[in-house]
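The form predicted alone is given below as one chain in structure tokens.
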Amino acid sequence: MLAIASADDVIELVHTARDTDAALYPEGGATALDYGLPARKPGYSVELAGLNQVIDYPWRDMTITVEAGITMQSLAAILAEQRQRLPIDAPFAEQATLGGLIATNYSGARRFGFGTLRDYVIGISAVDGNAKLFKGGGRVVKNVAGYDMCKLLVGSLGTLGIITQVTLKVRPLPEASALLVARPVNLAAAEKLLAALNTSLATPVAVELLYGNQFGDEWRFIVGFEGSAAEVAWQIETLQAEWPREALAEELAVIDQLEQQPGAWQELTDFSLPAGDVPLVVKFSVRPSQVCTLLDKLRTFDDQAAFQAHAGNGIVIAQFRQIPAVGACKFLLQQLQPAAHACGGYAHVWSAATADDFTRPAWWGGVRGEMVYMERVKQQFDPQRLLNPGRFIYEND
């Protein structure tokens, strides 16, 4: 492992890799090392946690420029001093880095109300496979010159450039934050609660449907609200009055995130990425109207599986604990991906204990038409295929 302390270190390292044809594997907080196919080409792990300085924080402009190795917990603490925040959920925030989150484009429960990292990265600096430092965007919100490199790098898994510095736009901390927790009598009842949100006057920032042994193998429907104290209280009261009582197995519970259970949002975020040994974790993206149909189908494959659905966005993260005898890859191809297609979406692997058995199309949910253009972009940024080779979707790695 090679520790990095500056962008110049990254440039020098890429020069060395070009001369020796060694692969480079960027690493932030090491919380998502299982995301992506296993590395097969020998090379170096590039430790980026040393890039953790605040470059500029004009808080009145509600932007901040930091190095990419800063942890999400440290970033949150710095912003909180000015009553501001980046409203993106980060699992294991004390360890996860901003650069790692951008590379994987991770988003959690608040995605429903606040969007994803692509909505907040307004400037970015990175070193490509030609050992060139390039920049996209800027340090001000209104910046429309040139190509939007920021959006290109978000979710690229470190295959187009090693991110060194990021400028973010931020938002004010809410005065109040609360979760309304329901225990529906069954999945059909949960679907009624979800449908009721379509006509509700309430405007939640998170709509979550969870199932697992943590809840006694029962469903939990959790709706998050943030804003002024009066606004949050009114929305909770409104939704409590609107929801059909026959769909609920017990009275609704309200968790005041700021007073009763400060870690409630973080627990909700960490739920999707289990720390223990789970043989297969798959992320589904389907039509929001098909979330309950998909969950009902997935339960027939594994009665010990746990699920977290960002139901308002049509995203389901499934933790499978019982893998059929055919193996995880064939299970994915023969059962899980057809189930996703039937619901108008697709599925790709988040982590797998037997990752070596997977093909690239199986892992990433099939080969789609846009791959041709992605290959051309990769060729421009990293012609020698030095950056994270073999782990992402490219055929020629």
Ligand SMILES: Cc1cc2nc3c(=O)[nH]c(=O)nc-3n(C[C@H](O)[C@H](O)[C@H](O)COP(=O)(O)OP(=O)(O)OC[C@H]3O[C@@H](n4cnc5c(N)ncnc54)[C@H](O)[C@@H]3O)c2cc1C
The other form holds:
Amino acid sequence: MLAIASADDVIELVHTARDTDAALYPEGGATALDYGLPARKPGYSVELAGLNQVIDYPWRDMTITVEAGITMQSLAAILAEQRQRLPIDAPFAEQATLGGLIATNYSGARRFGFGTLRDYVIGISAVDGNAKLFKGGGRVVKNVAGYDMCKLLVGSLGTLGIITQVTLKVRPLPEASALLVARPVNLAAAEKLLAALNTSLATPVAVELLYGNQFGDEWRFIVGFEGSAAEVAWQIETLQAEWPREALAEELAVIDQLEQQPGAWQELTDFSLPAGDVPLVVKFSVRPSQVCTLLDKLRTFDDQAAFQAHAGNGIVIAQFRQIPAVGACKFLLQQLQPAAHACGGYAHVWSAATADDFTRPAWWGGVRGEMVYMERVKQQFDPQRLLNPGRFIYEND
Ligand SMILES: Cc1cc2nc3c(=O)[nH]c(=O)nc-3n(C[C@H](O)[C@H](O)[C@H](O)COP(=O)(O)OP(=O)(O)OC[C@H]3O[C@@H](n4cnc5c(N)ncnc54)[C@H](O)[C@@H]3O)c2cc1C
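Having seen the form predicted alone, can you show the form predicted in complex with the named molecule?
Next comes the full complex, and the chain you just saw is listed first.
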């Protein structure tokens, strides 16, 4: 484990790794290190949590430049002083770092209304596998020259560069925030509620469909609103009036985030994090119109599974508790990935108890057309394959 205090430390470390052919495994808060195939090549873990300073916060411009090891909780506290925020849901925010969030491209319920990290990272600095510090974007919102390194690095799982500094555009904190919670009669009824949103006058920031865990064998349909107090109140009233009553098994509850239950959004954020032993967690991305069809199919594979669908975005996170006798790897290849393809999308693994047995196509999904370009990009940024080798999608790792 090597602790980092500056970008120069990272450059020096990559030089050493190049000379000794040792692998480098970047580490932020270590909350998602089981994401990706297990590391096999010997090397060093590069501890980035010490790289946590605020470089510049011109809050009137609604941007902030920080070092990548800052925790999401510290970042939120600094922004809140000016009534601003980064509207990306982060689990275990006291530990998870901005760099880790960017590397994994993590997003939660609010992505329906606010998008993902690719929409907020406007400048980035990183050290590549050639020990070169490179920069993309800038510190101002309007900045369109050159290749878009920011979008490239978001979701690259630390395989193209060790991220050292980030400029974000930020948003105002909303005046009010509320969740409208319904218990649909069944999955078919949930589909009706979802369909009703297509023609609704309300504009939610989150559309969630959940099953299992703390809800037992019941479905929950949760719609989130944020904005001025009047806006939020009007939207809730509107949606309550529009929803087909026959689809609802229970009265609607309104949870006012600020007044009644401050942790309600956080519970949504934490729902998909395996509590206890969940042998397999898989993320599906399908057409939003296919979410209920997919959920119906997935339940036939495991009646003890729990699901969180960011339904408005076509994302389903499934926590499987019963793995068929063929094993998790074949379960992916033979059943889960075909189910995703049938719904116009794909599936990849979030975490697996038997990760050592996994092949790359089983973990990350089949080889797609863009792979050839991704290999070429990797070759430019990290020709010696020192950064997180073997963990991501590259065939030649
Ligand atoms: C599949 C999955 C499972 C998750 N499970 C959990 C969970 O069980 N508990 C929980 O609290 N949260 C979990 N999360 C959410 C997680 O908190 C976020 O993704 C988080 O932001 C990771 O931040 P971290 O600092 O802990 O990253 P780490 O876990 O330290 O690193 C995650 C990945 O990012 C790379 N990385 C980290 N920092 C950098 C950097 N500066 N530059 C380049 N690469 C970097 C690492 O090499 C690693 O591959 C999960 C997320 C995903 C995608």
